[in-house]
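Here you get one chain, nothing else, as C-alpha cells; it is the form predicted alone.
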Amino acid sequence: MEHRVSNAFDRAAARARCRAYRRRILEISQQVSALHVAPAFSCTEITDAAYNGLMRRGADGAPLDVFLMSKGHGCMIQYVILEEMGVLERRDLDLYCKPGGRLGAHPDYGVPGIAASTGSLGHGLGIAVGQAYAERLKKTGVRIFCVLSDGELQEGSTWEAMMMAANLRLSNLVVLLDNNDFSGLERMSEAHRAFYPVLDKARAFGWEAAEVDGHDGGAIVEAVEGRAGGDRPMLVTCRTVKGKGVSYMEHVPIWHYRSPNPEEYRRALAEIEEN
C-alpha cells in the first residue's frame, strides 16, 4: 500500500513549530533540574517531520501511523509536539519528572501518544520490527516511524533488528537516524569508528538508505516519499547537531544532561528566536 503526503511540506511553517517546540522545551527545563535539551534539540525537525509530514492523521487529527522514540533521551520534543496535538495535557508536561505527573525522563507505555517503553539504547528498533511485522500480518497499511540514536549503534541488538528488518521485508518501517555524532559524552566518530559509513551499512544489510541534513524536515519526507518503493525498509541518516540552535549547546557534551540556568535560559531564548 503506498502512501503519500496529502500537501507539500511547508518549510517556513516547520521551521516556526520547531522554534516553539524549543522555547517550550527550554520552559520545562526552568522546573527542574536537569532536562535532556541537547538530545531533544537534535531531533527536533526530525520528529516534526514525522508527526508533521509523513504520519497520516485521522479526521480526528490523531496519527494513523506509530511514532516510536527509541532514543529515549529525546522524549521532550515528542512531548511537546503531543502536547500541540492534545494528546498530552499541558499539565502532564508541566509535571515533567515531579511527583504527581506521569512524564519521566524516558517515554513510557501507557502514556498517551507513547507507543513503546524505551530509554534502555537498542531495545526500540527491535519493538519497532515487531510492530511493523504485526501491522503488515493485519494488512493495515500502517507504517512504522523509529527515531534512532547513532549512540545506539553500538548495540548487537539494533543490527539484529535490522537484519530482522530486512529478512521480514518490512517495507512498513522507517527508520530516522539522529545522526548528531555523540554518544552522551564521547563522538561516535571517534569512538566507533567502524560504524562508518553507515549508509553502506544498511544497504548491505538489505536497506534502502539516505542521508540528508537531519535540520531540514523537507529533506527528510522527499527522502521517505522519494523512495524507490518495494520490499525493504527505509533508514534515513540525518546529519544533525546535538543542541540545534543555541550556540552554546552545540556539540558541548554537559548539555546532554543539564538545565540551563536563569542567564543561560534567556540567552538561550533570544538564540532560537533570531534563527
Given for the second form:
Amino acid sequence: MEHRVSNAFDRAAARARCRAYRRRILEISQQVSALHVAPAFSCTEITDAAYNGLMRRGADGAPLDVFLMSKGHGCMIQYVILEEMGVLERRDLDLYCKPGGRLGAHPDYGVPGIAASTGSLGHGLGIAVGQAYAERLKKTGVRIFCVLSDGELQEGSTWEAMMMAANLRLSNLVVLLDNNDFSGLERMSEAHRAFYPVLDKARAFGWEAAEVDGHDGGAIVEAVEGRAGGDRPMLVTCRTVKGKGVSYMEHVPIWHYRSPNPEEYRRALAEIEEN
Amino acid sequence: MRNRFADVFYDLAKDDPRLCIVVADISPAGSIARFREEFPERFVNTGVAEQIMIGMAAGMAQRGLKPFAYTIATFALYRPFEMVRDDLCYQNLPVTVVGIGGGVTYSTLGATHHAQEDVALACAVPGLSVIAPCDPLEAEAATRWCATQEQGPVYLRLAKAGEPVLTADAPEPWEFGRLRTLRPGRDVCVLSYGAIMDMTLEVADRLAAAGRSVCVKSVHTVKPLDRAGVEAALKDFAHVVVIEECAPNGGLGMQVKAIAQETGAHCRLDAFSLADAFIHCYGSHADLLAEHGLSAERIAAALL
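Could you switch over to the form predicted in complex with its partner chain, since the one displayed so far is the form predicted alone?
Then the entire complex follows, led off by the chain already shown.
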C-alpha cells in the first residue's frame, strides 16, 4: 500500500540514514559484551521518523518537541541519532557502558537529549503524560513523542497513563508503539492471546489510533501528520520486527541482549548493506 | 496538619503559577477546594491511580512546574514506590509527595491504611528528603520549605486534621535539616517527630514530675538527619530517648543507635517505636499506639 508522505520526509534518505544508524550500532556492539541490538533495530525507523520527520526544530536545529524513549532498552538508536545531530559526541558513544562515560544501557535523565531515565518498563508514558500536560499549561505548543514497547502495555501503570492522557485531552502527546510482538521471553501474541487486538483497546480508552508498517518511516509520519485532530492523544501501532535487518536476529529472543561475535558482526554488516 | 498544609499551599500557589497539585482521589478540603476553583488546570485528580499520580508529577517537574502529589500515605509511597524511586529520586526532581495519615493515624481502617514503615522506607531511598512535622505550625513551615525548594524530591509525612499546636513557644525556629529544641532541659534528651510528639511531651511532663530536667527535640527532618545535632545530644546528655511512630527497622531509633555506636557514645539510650508487626485492632489513634506498645505511661515507667 502506498502512503502519501509529507514533502519534508524523503523515504530514500530515511533508508540511508537508518542503514548508517544500524551500522553504527553494530560497530558499538563490538566494544561491549552486551548491547540491546535487536530492540534498537526494531525501533530504528520509528525513532528516525520522530527525529527527522515529526519533531519540529528551532532555528539552531535543536528540537522544540520532546522525544521520550519509554522502552529504555531501545536507547542505542536514540544515542546514535543524537550523535549524528551533534547533541552527543563521538566520545560519548566510544565510552558507552564504560567507566568515565555517561551513556548506559538505559537512558539517564541529565544526559543531553534524554527526556527521562527509563529502563524499568511502564514508567515512560506516565512521565510523558505529565510533560505533555505541563506544556499545555504553559501554552508552548510543544509535542511529546513517546516510544513505547508492546511489552510495556502489560504494565498496569501504562494503562493508568492511557486513561489520564485521554481524560486530560492531551492532543500534544503522540505514542509510537514498537509492536515487535516479543517481550524478553517469548512471542507476546502467543503467550498472551487475550491481550489482542491492541488498536481497539487504545480507541476504547479515548485515543486516536492508527496502525502502520513500523519500518516505513514515511507511513509513520503520515499517520501522525494526517491524524483526525481534535483533542485526543494519538497512538500509532508500528508493526515491527525485533532485530530488523539482520536475518539471524529477527524474531530470536537471545538478541534482546547480546552483542554479535566478530563473525556474526561481519554477516550483520553485509546484510545491512544489502537492505 | 492537613488544613494548615492546604492553607499554606493555597497562599503560595496563588502567587506561583508553577505550583500544582496532583491528587489520587482524595483532596485536602478547605483551601485546596478554593485553589481548585480558582486554578482548575493546576489541580489534577488522577483518580484511584497512584502510579500515574507520581509519574505525571515527575513529567510536570521536568517541564518546569513544581507539583505536589497528595494522597493517603500508604498509597502515596507504597503503591507507586518504584515511581517515587525512579521517576522522582533517580531523576532528582523537586516534587513533594505528601502522605496523609502517616503512622497509624487511620486507626479504624486496618493495616492497609497504616503507614507504619513509611519513614524507614523513604529514608532508604537515595536523594529523598523525609520531613515529618509534629504539629500544624511545623506543617506550615515544612510546606513553605517544600514549595520553595529546588533541590530534589521530598516525602512530607503528615497526620490528618485536628492535631494540637505544640510548638508555639519553641525556643528555636523550624529549619530544614536541623534538630529543633522544643523544650530545653539538662538530664534527658528526647528525640521525636510527627504526631506522636503529643505523647512525647506527655512523657517529658511525667519525667519532669519525677524530678528530671527534660529536653525535647523535634527531628522533623528525618532525612537528611542532623547528624551533628544527634551527636551533640548523645554527648551532652546522660540519657537519650527516641520516640517515634514508625516500625523499628530503619527508623530514627535505629539510626540514632548507629550514630551512638559509631561515635562511642556513653549515654543511656532507649528507643520506642511501633512494633514490627501488623496489628488487628481498631479504635482511637491512642488505642492503636497502645496496642503497638506506645503510651506515655508505659514509656515513662520504662524510663524512670
